[in-house]
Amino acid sequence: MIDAQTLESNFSAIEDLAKKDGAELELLVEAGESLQLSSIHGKLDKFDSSHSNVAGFRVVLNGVEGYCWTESLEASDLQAAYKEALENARFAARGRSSESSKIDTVKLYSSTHKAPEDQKLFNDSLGKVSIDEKIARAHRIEERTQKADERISSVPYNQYAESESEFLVLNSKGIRARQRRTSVSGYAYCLAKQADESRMAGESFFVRNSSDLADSYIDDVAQAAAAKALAKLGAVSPETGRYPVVINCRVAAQLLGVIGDYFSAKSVAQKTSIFSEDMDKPIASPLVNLRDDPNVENGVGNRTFDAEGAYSKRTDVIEKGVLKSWLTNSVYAAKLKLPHTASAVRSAKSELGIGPSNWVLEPGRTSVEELLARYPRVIYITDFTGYHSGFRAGSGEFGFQSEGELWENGRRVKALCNFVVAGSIRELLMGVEGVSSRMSKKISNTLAPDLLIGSLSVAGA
């Protein structure tokens, strides 16, 4: 996708550019294409079929950065964007104090260490499947969700995609990166009727080789989507009251991509996490162990380096429920002189963050029915929604809008709707009970097993 060795040329000419300038060189460059399809009434709706190339510069100039992006890698074009981004750090330096120009300098990452390419993270397979295949896929997902159960109305929402990708960092303190990746992924979200009521439910999938995406998993994928839509039939609000809470894997990992950003040197230094005073202290119960791990089998954003070419490694969070570690960049390590934890993100259209590979909270040696049954009532939650507009990231508090099931005495009793599950992220952790061995579907970079939560206020009937 991407002619290595001419970009290299063009960046080696806008490096001597740099040099004259004063200037620190940093060029991501971001290339795919990508295949998203969708069937309904057996009908093809979506056909979208793209290619994109995206370059991005981040010049430093004393201390100080610009940014500037491209969608043309022609010499030309690659040498504007960086003239841009050079003016734009020249900008930025104005108006401040020489006392906030030294706290807040930046240096390029530099090492000797070359960060190789994942090989397991592409492959040639989606050359091998015909696009009439592909098609007939997108078909499939709808028409066996459809036919799952006589009660299916609709599968309005389906996805058959494809992609393939490439990410290069160069900078001018010697750092050449590369990775390529192969991603085949979709989705399946029915509609289910029984008399005047309607409950929608889904199931998503993800794999690296199309090669592995057999009939037999689009049956599992359909019948899952089904299931969940059909439990949710006959569903009921709770009395209002205090419960003892089981979290569903899935919502688990949902919520854990949500409260992420808490762990960032980033956040810490523009004090907007909860635990920025935490560092070494009890933050969660001991049954939970949170890790940034960028080598998980079959992990959705493993990486061998992070944004700024930095060689990714396994952060330790949390654990025991103990604050370990913050995620770094580079930039956020010098700044709040802490260990570099190769946690650089940002595409070629934004500026420098942080953020994890893959988050993973650790699974327990506990069934997910063991929970369920450690309590003689328990509502089981099974969906949280409003993520945004339920949850306060400054003081951690949330009251999601849930769906779920009430369980008695080890046997799930009915389904539940309309009520609300609030707390806060502190109460949540420190009152974690039981984990379980079960984790949830490798369909994002966030893994998590099902929770027990002592008590949670619910809000319903």
Second form
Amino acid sequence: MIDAQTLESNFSAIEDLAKKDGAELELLVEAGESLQLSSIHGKLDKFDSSHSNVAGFRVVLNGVEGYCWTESLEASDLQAAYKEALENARFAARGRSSESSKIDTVKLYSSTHKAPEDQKLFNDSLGKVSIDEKIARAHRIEERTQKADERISSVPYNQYAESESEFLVLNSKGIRARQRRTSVSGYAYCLAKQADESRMAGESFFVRNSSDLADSYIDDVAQAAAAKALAKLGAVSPETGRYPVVINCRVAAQLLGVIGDYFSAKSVAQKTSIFSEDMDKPIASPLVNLRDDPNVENGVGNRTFDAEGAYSKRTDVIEKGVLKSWLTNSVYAAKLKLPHTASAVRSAKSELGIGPSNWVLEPGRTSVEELLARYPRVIYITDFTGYHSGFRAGSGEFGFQSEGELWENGRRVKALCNFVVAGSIRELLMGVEGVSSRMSKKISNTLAPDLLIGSLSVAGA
Amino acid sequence: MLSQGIVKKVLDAALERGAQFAELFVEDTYQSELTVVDSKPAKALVGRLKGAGVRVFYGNEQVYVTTNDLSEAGLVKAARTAAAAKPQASGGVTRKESKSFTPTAFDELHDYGTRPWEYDRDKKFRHLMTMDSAARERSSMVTQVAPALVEKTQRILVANSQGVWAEDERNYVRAVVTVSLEDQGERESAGSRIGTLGTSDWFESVDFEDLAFSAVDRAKLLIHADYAPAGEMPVVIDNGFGGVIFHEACGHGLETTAVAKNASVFCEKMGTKIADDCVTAIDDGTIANTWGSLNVDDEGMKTKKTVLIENGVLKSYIVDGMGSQQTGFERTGSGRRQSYKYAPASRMRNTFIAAGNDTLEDMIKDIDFGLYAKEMGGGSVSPGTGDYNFGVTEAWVIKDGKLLKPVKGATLIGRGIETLGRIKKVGRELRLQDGMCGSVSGSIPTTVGQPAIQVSKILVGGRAT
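Coords for the form predicted in complex with its partner chain, given the form predicted on its own:
Starting with the chain above, the whole complex follows.
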């Protein structure tokens, strides 16, 4: 997808310009092709095919960064983008005292480490499946979900998607890193109707190889989506009160994505992490173990190197409830004198940040059924909605619109809807009383088991 | 941006396998984001988005192909890719040619001045530092201030096989500040923002100190506040961003994107009473220099003002080209997209509940125990069920007709069509507020707004004891 030779030659010419300007240079290039298909009432509702290139410069001038990106990889456009990034670095140098400059000086990453084994995130399977078969798969997702039960009235949100992408990092310290990826994913969200009541639920999938997407796989997704929606019919609002709560593993994985930034050294430096003073202190129940792992089997977020070109590695962030490590990139590792965890993230259109490959909250040895039977009355949370509006990152408090089930003495009693589960992230993590052996499906880069929380606020009717 | 000759070749290539309609959308966008953190410039990020999308219709089926390659060959290749994706069921090949172009006539509704690349960067830096120092001086509890200036100039061309040719420029500028406070082990954060459809010279009119003060004052108010009560109660939602409740709870359900899929609770409700007489709701793209306004939409249609609900009766959906074809309702100039990377869809512009006759004081006076939502946060909705949720960023308990105390952690949830029916009073003072709306065609600038409203019952997700 990317003509690496031409790009290297263009980069080399800009490196010469940067030397004259006294600047250091990092170029991140993303290229990709993607296809998204969806089906409504057996007709093609969406056929979106895209081909894109983006090049993003990060220029360091006298220890200060400036950024610019462009969607053209032509030599002249790359040079213009470099010059704009240089100007932005000059802008960013304003208002810095010599004292603060010493603390905040940024250096580009350099390394002599050997590359680890290739993760084989790329394959050529997409080209081996005809476009007609891909369209048929989109129709199949809708049709099989619709036919799963007569109470499924429609499948308004469904998708079959695939992409091939390439990611290159080049810097003037000699870093040259290249990663290609293939993915096939999709989802079905259906409406179940009964009298005047309608409930929506869905299921998603992710595979790396298009050939792995057998018909039976789509059937399972369709059946699961329909079963979830049907299970919600007849739901009522629970009484307001405090309840023991079991958070479904998929929901727990989503929550992990919401709070993950608290473990970034950048958040610590910018005083936005609620855990910034808690290194080596207990911040969760001893049952909680959290790691960033770039080598999960079939992991969505697997990576060989990070956005600075540093080779990725496992970092244990919480061990038996105790905070043990921040995630760092080379800049914040130097700034806060912390171990470098190779956790740089950046798209060509963004600034350098910090983020995980895969967040993994480790499973326990208990079945979810045992967790649900631990108390005489338990609310099982199957959906949280409104993560962006219901979460206040500054204080770590949340109030999420929820759906779920009431369980009594280990038996499901009824479906629940129209309630808000509220608390704080500290309260939630410290309150973990059980961790299931089952893990969430690999459909995102956060993975978690079901969690039993001793008591949380439930606002209902 | 491109000659008519090249565009015609592209559209004809898109039609060569029998599509009934072809459209080319070309975009050249400059965008800049400058931020300060720790009282120092933190991010200076500038980018140039340049590309095109070719869309074809085969009946009610739509194919969309994007490319960064704006050469004639690149565009024709994208058009042929779109043509080749022809669904099998769409019949034989009856090749059409695109009609000759007639530029869409419109009066420029908005005043523009200094573009972002022309505006002095030192001034931008001073604006950012004004927010930073104002926030820090406002309270010793402030531990972090993150102000940002965001600017965007989008030039577009939309042409289609029916002869539409529309070129437009949209300029957006926005100032945002987020503050973090800490006191006696408690943490709180809050943000303020203001934005307009305009150019960078608009910054001269912004009171950056006031913007920073309002964020700090809100965080101070909440840092030691009790939690909101939990349960169903009457709620008064103040004007401005309070309008997000209509946007999420009802607006998305009125978009043909949901209606055409039979995935809206408002399907089959046209012409029926869906709200109290006091409710009139409007989606207006024509308000000068207002965040969600346009000249022409992203399908090349002149924008307009659309009355959605009049005195409680549903009068119009929000309709784009494909939505019109699928539902039979007239287009409302509401085809919008984040960029060329998205096919257009029916989307809101400046959407608000029109002013009524009540006062905020009277609405509060009515209530024995309830909640006053002074400032709303973001929200979301499932259009299929109408279930919505919102965060409230500043809330007060109402007791015996008076404001008792500020509270934090309030989330409002409910079902849009039910809540709409529970709006019992509408205030006199309409205020609009800029926001960003994410949906099928990406994240776009939309305005929400309303006067204060009184809702007889909403479930408040505070803390149960």
